[in-house]
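Only one chain is shown below, in structure tokens, and it's the form predicted alone.
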Amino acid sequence: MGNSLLQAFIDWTGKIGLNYEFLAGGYEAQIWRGGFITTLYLIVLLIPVSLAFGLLFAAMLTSSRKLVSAPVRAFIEITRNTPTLVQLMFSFLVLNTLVSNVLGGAQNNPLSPFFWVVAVVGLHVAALHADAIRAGIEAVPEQTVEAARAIGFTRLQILRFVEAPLAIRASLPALVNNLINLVKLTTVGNAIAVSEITYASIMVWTQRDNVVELMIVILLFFSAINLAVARIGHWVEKRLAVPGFGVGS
């Protein structure tokens, strides 16, 4: 019944001049469908990722002293200011090369160009939260914080119980248009040979010359993810409104 349906859609898209007929190959198609699920994987694993990094950065760049906010403060100016393919690039090729001489050699090196994917597009992505963050954590009135500071909570106990939920829910939209930027820059792995969506087509189309239906797969694929995460984020939005508070009130 599958391959019923997979064949009509080939002869369908064959007639309006487009070819998908690498779907009936095994090896290609094989590849296709580990691009989908390498960048799913990525997705899955770089949201929780970034806003874990991005509200630590958050909490470093309030705190008074500055031996704790500069660093943080350096490392966001040096992300947001370069190209993230840069980034990658110079993680790949400079820090991989480092710990590898480090440790004897490539071969005893763990670090796979996988991992450099999510740390450094998830260390950007934590950079861009945690000045979200940080404008909504400033945005909580002060009168808040004294009466939080009167009843004998410390500045940690302010800053978890009291400062952190209302940021973050002021800090909402900018977050999520961050989420969908990480959902894009996913694609910077096919620098590194990291097999994602875009890497596996490209392995496709250099065998079959079809860049035109692969690339409108490509834009489909991720206008419908980020569309979802919008959703998503819209709906969390609604859920966690504040009366009286920041967006949504």
The other form holds:
Amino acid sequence: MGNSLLQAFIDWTGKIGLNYEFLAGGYEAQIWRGGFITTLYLIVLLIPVSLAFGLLFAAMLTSSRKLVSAPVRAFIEITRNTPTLVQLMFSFLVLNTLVSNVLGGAQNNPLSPFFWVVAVVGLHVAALHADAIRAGIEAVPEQTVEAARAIGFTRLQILRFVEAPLAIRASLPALVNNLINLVKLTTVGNAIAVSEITYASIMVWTQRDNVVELMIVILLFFSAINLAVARIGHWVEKRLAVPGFGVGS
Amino acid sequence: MTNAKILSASAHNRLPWLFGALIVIAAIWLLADLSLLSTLIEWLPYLGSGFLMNILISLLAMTGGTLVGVILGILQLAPLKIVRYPVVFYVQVFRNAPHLVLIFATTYIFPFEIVVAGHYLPFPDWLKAVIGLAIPASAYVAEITRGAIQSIATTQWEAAKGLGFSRLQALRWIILPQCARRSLPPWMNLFASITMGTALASLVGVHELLHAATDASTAVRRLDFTVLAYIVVMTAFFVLCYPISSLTRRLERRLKV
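Hand over the structure of the form predicted together with the partner chain; the form predicted alone is what we had up.
Next comes the full complex, this chain leading.
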């Protein structure tokens, strides 16, 4: 059933001049499907990682101790103003080599290219999240914080129970934007041979010379994922909306 | 001004100091190892030529992207569905597409030369990278333009109509001039982001800064030089993009009121 549908699709696209024949072949189709799964896996892994570190950075950023806030500020400015690809190459070629040297050879190094993509993209997007959450924290009315202090909340409790819930709501649109950016950033893994979708596609099109066909699917794939991310973000925004603020449902 | 605001402002002022300290550390490191310094000086012109390519690609991509994007942004609000829908589709697809994918697409789909009136004109990879980045830039500019047009009060359109302006005249003489100011901060953010996107061109073999640094580090084969080369790359992008993003933030604060 599935096979005949696939064959019908290949025949039909063949008629309008698009070559999807590799889908019927075992090995290439398998690599290509693997690429999609790796990209999805990266996205599903990176979203919680980036959000967790984003919260951590935001908490450090709003700390009253400069020793805590200044390094995070510097990290944010550096990640935001340098290309992610350069950060990735730097981490993979320099930091990874240093780790290997310390552990005595590359064979003892447990850090894979996949790890470096998650680390670099995750921390990069976390830095963007942190700035968005900081802006949200600043938007919390001073009186609310004062009231919380008056009831005897500690600085950490205020952050946990008063500022963070309100700040997250205010920064949700910016966070969703960052997540869409995150989805797009997963493609840099291509540079260090993580077999995500662009890397897998190169494998196929060097054999078949069908760049246009693969590009159509990749563009639709990313559009669909980002549409889903935007929709889910919008849904969460609506669920968490504070009554009496904004334009309402 | 709240406590947090004062804090973040002071953290901003400290940043140049922090950066200055890093440069001093790098300078001391270089002076401590003179062979490293001379190798770096030897390779600096090569790295510089790569960086000029980054700047050229980003300027051309932003120029093309802005020209096309403004028109697309206006068309997104066109009354005719048959004009509006294809443009909305274009913007949605290319705004959500990774820059790297678009650079791959233009590099591998376009021919390496084009025939114009019997002459073979070369179509180099860097020009394809320009187009690959101009496409997402145009989609973003279209969204920025649409947002700016929609943020202008409907009464202005009505007033213009009352004064006898046609729809196009109102757009040209009354609406768009106000949009330019509102869309400047997001446009500059986009400029910084496209400039950083030029590093992706190294993956399709364009000779730009990252590519030059990789070349240099493979030729020299010293770990400390590799570290230094990538620090130079980071610094170059930072020096180019940081002023843009801090100026954007200042503009945003001023235009907010």
